[in-house]
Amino acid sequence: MKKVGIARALFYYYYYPLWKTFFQEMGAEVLLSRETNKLTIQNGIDLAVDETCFPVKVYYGHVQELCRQNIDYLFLPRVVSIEPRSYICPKFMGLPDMIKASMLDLPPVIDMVIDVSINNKMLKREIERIGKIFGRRQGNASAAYDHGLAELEKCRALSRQGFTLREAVKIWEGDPLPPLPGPFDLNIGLLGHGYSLYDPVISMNIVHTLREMGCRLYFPEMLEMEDIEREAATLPKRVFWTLGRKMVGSSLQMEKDPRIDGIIYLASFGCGPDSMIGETIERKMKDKVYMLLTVDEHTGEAGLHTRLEAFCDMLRRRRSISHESYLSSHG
């Protein structure tokens, strides 16, 4: 049996199950590089450009690590556009290139273009041509992908339902469904590309440590996308961004809502489209309160944990004071 690695990293947080499904369908068997750890992020730091976002550094990291392991096929996907009139960053568009660059004696790569941007023509070519790979006729390798499909959108529903994209995976793998903590005496919006927010150390365990002060989170996948795209719709120009808008058409979204605290965004240092959108954000922001978190892999746990102490006690306190007159007690 062939083994195919894939990362832990980047897209998979948004795309596993669909692609674990469509290789196993090929008779492929998937392997995972570990989560992330200290030494992934070093070895990527030693291997990328300094340029790079600090996820795609993280990425370099969990390649090397599946470069170690019996694989037969790498899969990098060249991620182009996951929806019409709409793209991703360069650098993903350009990874199997930099990867090869970077790394000597790489197994075969399936560098799989995914393009639908104008139509989904492309994206059918390239799943026939896996299926060949493997020795799958046309019509074999089509309804792997369909099942692969149902299989995201299973885990997208658990998603739907307060879970992390990271814990609706695992529960998708069989984990027992975990009860979500509480009590909660916040509601807090928290936004942020999957990759870095999901990846408890790329996010310094951002969602974990909310959640133990006493915070119930509200992620973009809890959103309609109907409703993200709406609110997205009312900037003066289209975002051709696809996590861009979706995070400000999230955070719009959640402004609205009145059970909603306060939001937070965390954006990846050396991440133009998170430069922009940040800003964006904290411009249209007028009823609720937001922080800008900025992490990479100079940032310390302990700052950002007395940010958000710091965050949380605000919100606590602007509560507590709603009430009161904002009349000077001199006269």
Second form
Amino acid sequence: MKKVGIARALFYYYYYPLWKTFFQEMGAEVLLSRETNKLTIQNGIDLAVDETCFPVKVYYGHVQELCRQNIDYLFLPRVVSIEPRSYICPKFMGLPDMIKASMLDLPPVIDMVIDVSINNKMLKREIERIGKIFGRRQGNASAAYDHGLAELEKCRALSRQGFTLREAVKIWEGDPLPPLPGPFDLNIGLLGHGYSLYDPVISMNIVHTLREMGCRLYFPEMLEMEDIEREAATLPKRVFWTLGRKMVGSSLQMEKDPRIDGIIYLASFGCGPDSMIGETIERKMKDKVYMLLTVDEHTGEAGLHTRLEAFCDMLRRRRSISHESYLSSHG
Amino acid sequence: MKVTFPHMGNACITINALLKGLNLEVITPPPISKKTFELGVKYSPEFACLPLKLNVGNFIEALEKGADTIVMAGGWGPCRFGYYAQVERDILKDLGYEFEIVILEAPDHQVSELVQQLKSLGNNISLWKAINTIHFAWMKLQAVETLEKELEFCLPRVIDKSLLQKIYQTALQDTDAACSRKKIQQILHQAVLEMREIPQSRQQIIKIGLVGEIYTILEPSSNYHLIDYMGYLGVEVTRAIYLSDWINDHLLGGWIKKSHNRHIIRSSQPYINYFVGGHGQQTIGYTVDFARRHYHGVIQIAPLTCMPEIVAHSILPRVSEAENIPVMTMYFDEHAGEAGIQTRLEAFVDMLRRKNRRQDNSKEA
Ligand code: SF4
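Moving on from the form predicted on its own, please list the structure of the form predicted together with its partner chain.
So here's everything in the complex, that chain up top.
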């Protein structure tokens, strides 16, 4: 059986169930790199140019690990655009070329182009092209891809319930449902690009830490797409980065949600879209406390911990004050 | 209505001609200075790229001078530039400035659309006058670029470099003020003659190709005057980007002159096989092209965190090896120090000179 290596980074978080199902139906076995760890990071930092963002460095580390395994193909998708008239980011568009330039002796690469910025035609052709690599007849790969999409939908249903994308993938793979954390006394909207936010090493465990501090977390994946798009459309110009627009729409929607006490945006240092979107949101936030956290490989976990603690304390204080003033003005 | 716009090298001369031709009152922002940097840095998002910060600085200084309308270009990504105008408007409004902003969204290959956009910006302008104005502005641009190329050629060669700079600066000012086509030609002709008459030294010239992000290449203050400094080191710099090429390729769809772009994109393969925004592909394509034209080296410049250029930068080592050409990448932000930049440039040029000498020697032997 042919083995296909997939990096546990970047769009793994958004598409793994689709990709895994697809390749399995192509008759291949899927090999995933391990969870991000010290070695992944070290390799990534060594291989990638200094100026690139942390998530891309981490991706390099994962690919490096896969290359040392016994795999027949390396899956390196070029995710240009996953919806009309929008992009992810230039780095996603150049990723296969970047990896090829920095690592010699790569196994044969499957560099599937995912670009639906204009229409679906190219994607369909790409699916069939990959089908051919595995000796599939016309139409066969498309059916597998559709099946993959159905699996992906199962996973997304889990994330709508409040599991992070990482947890959702695990449950989808058959892990038992984790016990619900709690109890909570604060409700926080937590935003960021999925591959940063849900990678415990990149995000320095922000999800776990906040839950431990008594926060019930609301993620963008829990919101309705319609609501997100409606809110994002209130900006004078359409945000042409898919994730950026999702973050703007989510934060505006969360601002309206009376349950939510405060909003945190985890941005990556060196991320182009984040450098514009993080502040655009800040300017729009009128009624809710908003914290923009920018992290990279040099950020210390202790410092982050302190900031989160201070944020939670502040929210609790505010709540008790507004509670008191409510009592006094009506008492 | 008092119109202003952001600086980008000598583009102000062309833009001035354009806006004045549309019967608009123009307020050119003061030349980019330390104060422009300070204002831009103070009010822009901390991690935004340098061009955005300098735009903000330009706008604040122009609004203070009485401008009430900003003309700015737009775009649809994936590079951040397409969202600049949005963020800049929010920043300035939050600072309390009152103004209008006109965003020219780059029409993809539709000349007529651009003409329309300009016509409607103009103050009661006939279509004929609009077209005429565009033509006149284009002529100024051509003259300015001829001057720039002449400067880039002469600077490493002439002995009296400050005289050369003086002739160049005067010619630019005169071109800006010129009101007729004939006058533009005269100024150009005269300046080129004078520049060529300055005695030249016989020092061996090192040739370097300059690739990278368009603003950083065109706006000297954003690259800490790299081209001038290279001239003083006896290095001839050839830029990958001239404003006229960009306008021709992106706004006019190759309408005005033959485009080089196809050839460059072809040269970029197999190293980079997809559009990555900005000039990422061109950076690779031109590096290959310079190597094949036997340049001694290539320097890539960009604002820190520029995404398309980081993609290119990640690929350049492979190009450098396969095409056998030394390449150096430099990023710029407000924290860059002139001394550090100059040291790096000197070291790179020294290396090229040594390599060149070795090659000459081995050829003789
Ligand atoms: S969107 Fe930001 S974090 Fe993601 S790859 Fe691009 S620059 Fe990096």
